[in-house]
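Take a look at this single chain, the form predicted on its own, given in structure tokens.
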Amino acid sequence: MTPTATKTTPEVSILKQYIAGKWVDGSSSREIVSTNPADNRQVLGKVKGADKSDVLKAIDAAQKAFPGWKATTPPARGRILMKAALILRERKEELARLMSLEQGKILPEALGEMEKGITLIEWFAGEGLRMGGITQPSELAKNLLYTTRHPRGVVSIITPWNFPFAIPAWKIAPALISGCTVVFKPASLVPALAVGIVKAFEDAGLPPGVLNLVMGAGSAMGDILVEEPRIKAVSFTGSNEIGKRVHTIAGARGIPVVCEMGGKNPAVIWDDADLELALAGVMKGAFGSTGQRCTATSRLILHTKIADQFLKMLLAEVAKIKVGPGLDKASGMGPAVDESQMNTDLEYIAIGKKEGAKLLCGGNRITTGDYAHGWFVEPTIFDGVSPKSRLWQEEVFGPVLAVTRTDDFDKAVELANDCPFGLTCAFYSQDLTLAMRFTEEIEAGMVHLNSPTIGGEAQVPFGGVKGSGVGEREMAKEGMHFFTEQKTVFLDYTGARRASNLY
């Protein structure tokens, strides 16, 4: 069962900080150890963690590099990004294998994440040729009225462990193409993959100091990535607790901040739905990536007429899932990312039982044989979950699905909205009127009709409402606009002509 480390990317051995174009050791006394969540006996790499002094050095480097990167034309920036994308495509297989080992995803999911992240970098590289403002007619004669966009300066990018390539890609690429310089802090659980990302940009010819990597515990770095005066914008993805703190500090400083946080996403299956289509969507949404997605399907609202039939179909499919290591071709679901996340999953399963929900399947840690050395949890489904229960209201971030039933459309929307989060959702029905009503009434940033709650594309915005996010949307032009200041220009060219007549 235990996969070997021999086929991982060579970057695993280069576990150092990247500051001012150099790979250097961190100054913290704490060592970060990257291990395989499918087999915690397997160490993938080690890095001496960064502390506040390292972050300040990274900010210094980014500040010094900013004037030159700002002066680089957007098409020239785009060519560097495109070269990085080509390098990453060449390394796609080895980095996907590394992702499976370090984060736990099954290899097909890791390959899919690599493809998505590379596509995002390619799309933003193209924005180097499309970046610009707008022109508008002026109320004044002989006047040109237009806008331009300019980079904000040094920005900090803080990313989580669940999408260790795609999320950094959709933050770093728009920051760089906009002309900003970056201090990048990934989650401590995925340092090897972060090194692989930065190495690709380095090999693409990105100038020293434009992209800096600091890895270490948040307690060692403190709030400096948000509160340091030279940081002009912050892009964060992570927990609600930390996100709210980031937003509070950035807000007190008056700088732009985007915080993409949690999700408790509902899928509604109506009585006229294509049940096979809905089944495929719920399986991907609830148990893909071990449920460790902010876009995961974690609540299921079934029309009473088809509820029993659909759950019978769903349980049959869940029974086919083989839980195992990411590099095992037979695995359909990988482990939790670490012991802490596994314990959170098990804690919420215990909460569901205590709250009186009916456990339909799963609910246990898998500990047989070599599984005892990994963080494996069975895919779990609860039926009859109360809308006011913790299992319905709180994010688990694991393969735990909460189910309830109704035959009233307004009640279904009420159940879907009765939650602190509002990231994404799904509605399965062949009734266009109901689908459009759902789209209008649901409290979510993204709506999927007859498709899973998961997914996003480079050319459209990503983000949520309520507790799921604050600030601008990510990806698409909105993701790039976050990293720029807009300037409006009023040009009276009659005055320009008169001035030229003086000579």
Ligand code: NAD
The other form holds:
Amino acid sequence: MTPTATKTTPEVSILKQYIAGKWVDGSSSREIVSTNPADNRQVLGKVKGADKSDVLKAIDAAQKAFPGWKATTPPARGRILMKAALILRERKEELARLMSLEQGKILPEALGEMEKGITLIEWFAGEGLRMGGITQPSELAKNLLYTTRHPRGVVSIITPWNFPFAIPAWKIAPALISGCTVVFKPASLVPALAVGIVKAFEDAGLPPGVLNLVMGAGSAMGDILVEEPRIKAVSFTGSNEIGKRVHTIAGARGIPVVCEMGGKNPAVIWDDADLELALAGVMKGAFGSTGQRCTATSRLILHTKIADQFLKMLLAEVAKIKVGPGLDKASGMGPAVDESQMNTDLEYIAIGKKEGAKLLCGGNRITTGDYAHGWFVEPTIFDGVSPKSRLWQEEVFGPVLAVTRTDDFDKAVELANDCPFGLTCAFYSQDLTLAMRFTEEIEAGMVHLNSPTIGGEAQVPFGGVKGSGVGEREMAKEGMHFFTEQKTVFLDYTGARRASNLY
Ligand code: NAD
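Counterpart to the form predicted on its own, namely the form predicted together with nicotinamide-adenine-dinucleotide (NAD):
Next comes the full complex, and the chain you just saw is listed first.
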């Protein structure tokens, strides 16, 4: 990956910031060190961190590049995006392996994430040929009413570590196709992936300054990415705590902001559900990506009649999960992303026990042999979790599933809604009436019927309600519209003088 990543040893890449079309060192004295969460002895990459001065340089570059990029036609922008997608397809395996090493997820999940991110870029590339407004009939004869869309300007894109490729892809692609120029700040745990995505855009011929990459501590440079007057919109994904802060600062400036935040997603399994189907969905939802998905299934509401049977099936399946390094073919679940996330998982397990929930399986860090060098936690299930408990209410972001039971449909919906988050949910049943009632009554941005809580597709909006999200939805047309301003045009072609308009 030269010149962005020159190998100093077979393992360690020296990574750089990307500002104004050049790969440069950051100005901070703090170094970002990317390590393998499955074996923290393995250093993968090092970056001289960026500080505020680098962010300002990146904003300067984006501001200078804006007029040219805005003047580039949307179909021409789309062709660059499509080329980047093709390059990423060629590098898919290589980047997926890197993701497995850097973030920890198992290789099939990393490949799935690459596919999803590339599809998103392709979808937005196509929007270059469809981008436009609407025309509507006017109240007045020989009048044309139409709308046009215009890029907002320089935008900040701030992303988390859990989907280090797909989330940047689903923000950068709509920003670029809209004609915005970008300052992109990824999470510090995943710099190599961030370099991988930006490099593909550079190789696709994106002009200098259109996409800039700054890697450094969010606490040191996060505010300037939101406060700087030349930043015209902010797209953030991450925790509720930081999201609220970003929202407050952007709100005070009166600029558009989208914050996609945490989740505590419920799956409800009703007594007539296909239990095998529900089992597959809960396994994927709760333990896929080590539970480190905003869309993870973290609360399970079981109909009392099938609860014991379902839990027996679930425990048998969980016992088969082999926890291990992401690149090990036998692994069914990878490590926590870092020590801090592992400690959070263990802390919530301790809280669950203290709150009186019944530990059904897991609950420990795995430290045997080489596992001692990784951040491995067992897949964990608690039964009898009280809806008022912290385990029911707070996001863990790990492989920890909280279970409760009821035989009353209204109560099941109440339990599902009794939580500050509202990203996604699942309902398993053959009863269409109940499924439609659930869909109407649940407080969530996305509803899965007879399918796991996880997933999203490029062509439909993605996002949550309550503590899970504020602002425009992401992906689809909505994701693109966030990066544009609309103009409504009134064109009178009567040629006659008119004293006044209708209103
Ligand atoms: P985080 O909030 O700690 O960090 C997110 C990003 O914000 C990082 O790039 C970080 O460096 C940056 N940041 C830190 N301080 C900042 C500040 N003061 N100003 C601006 N930016 C700052 O989140 P994380 O730990 O990286 O990610 C996990 C969280 O992300 C979970 O809560 C998860 O649910 C959420 N998430 C949500 C979605 C969604 O679409 N709803 C998707 C994925 C992850």
